[in-house]
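First comes one chain, alone, set out as structure tokens in the form predicted alone.
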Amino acid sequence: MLVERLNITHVSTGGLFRQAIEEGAPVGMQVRDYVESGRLVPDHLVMQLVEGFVAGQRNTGICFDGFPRTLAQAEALDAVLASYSARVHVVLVLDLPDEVALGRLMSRGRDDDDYATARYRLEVYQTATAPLIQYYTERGLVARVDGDADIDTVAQRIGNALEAIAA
């Protein structure tokens, strides 16, 4: 919904990983074990895929989904975007109770979304990714949205948050 509303391109690093694996790309073979176990893919491999994606997206905004996940990735993203005279404009943080997040992770229907993997992903988020909120907050880029509702309500909340930032 956000991509359509803003006429931007959506990219999920998980999608980039799965595509690289399906294509049999060398980087895909390197990330396979990480993806299947739910562990964070090393920053240098993530950035290799993200840099390649960004290079092909001239003249369009990008909605990154699930990225960056570490401070090193955030800093590397800043550098990549700066090389194209671009920058991060907003970071949406969807606040959600752990139980709801676990349920949503496990309901996606992917082979790697069992309870243990979902629980591990949530723990990784809390230790490695949540600190990024401070990084982006210090830059005035964070918009927090209550994500514990149906998709239409959350979409409306996101729209309201983006309008507030643009004002």
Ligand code: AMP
Given for the second form:
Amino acid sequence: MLVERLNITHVSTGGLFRQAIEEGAPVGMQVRDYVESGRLVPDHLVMQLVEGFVAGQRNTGICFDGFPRTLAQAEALDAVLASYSARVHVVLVLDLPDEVALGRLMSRGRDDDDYATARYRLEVYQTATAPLIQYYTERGLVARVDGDADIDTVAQRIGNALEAIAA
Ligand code: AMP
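Same protein, the form predicted in complex with the ligand this time rather than the form predicted alone?
Now the full complex is given, and it begins with the chain already shown.
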């Protein structure tokens, strides 16, 4: 919905990894264990993938989904974008109680969505990724949205939050 509204390109790093694993691509072999266990893929592999993607997307905005997940990735992203005279415009934070997030994960049926792995991914989020909220808040880039509602409502809230930041 966001991509249509803003006319930008969506990329999910997790999606790219799952695709590489399915296709038996070399990078797929390197990341498989991480993805299946819910551990973070090493930053240099993530950045290789992202740099390749950004290089092919010169004339459109990008909505990164599941990226950056570490401070090192956020800093590396800033450097990559700067080399194109581009920058991060907004970071969307969707607030959701853990039980609601787990309920959603359990109902979508992805291979890495068994309960233990999903719980572990939430832990990884708290330790490795949540600190990014401060990194981006300091830069005035965070739009925070209550994600505990149906899809249309959350989409509406995101639209409002983005308009507020653009204003
Ligand atoms: P996702 O589709 O975003 O839930 O990601 C699925 C899995 O891919 C994660 O549990 C990680 O193993 C890996 N992954 C995806 N994005 C990243 C990232 N930015 N940094 C490290 N690992 C990632």
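Definition used throughout: the rigid core is the maximal C-alpha set that superposes within 1.5 Å between two forms. Positions refer to the first chain, counted from 1. These numbers come from a predicted model, not from an experiment.
Student: Quick check: Asp150 between these two forms - does its CA shift reach 2 Å or more after fitting the rigid core?
Tutor: Superposed on the core, Asp150 moves its C-alpha less than 2 Å between these two forms.
Student: Would you mind giving the Cα movement of Gly24 between these two forms in Å, after fitting on the rigid core?
Tutor: With the rigid core fitted, the alpha carbon of Gly24 is displaced 2.4 Å between these two forms.
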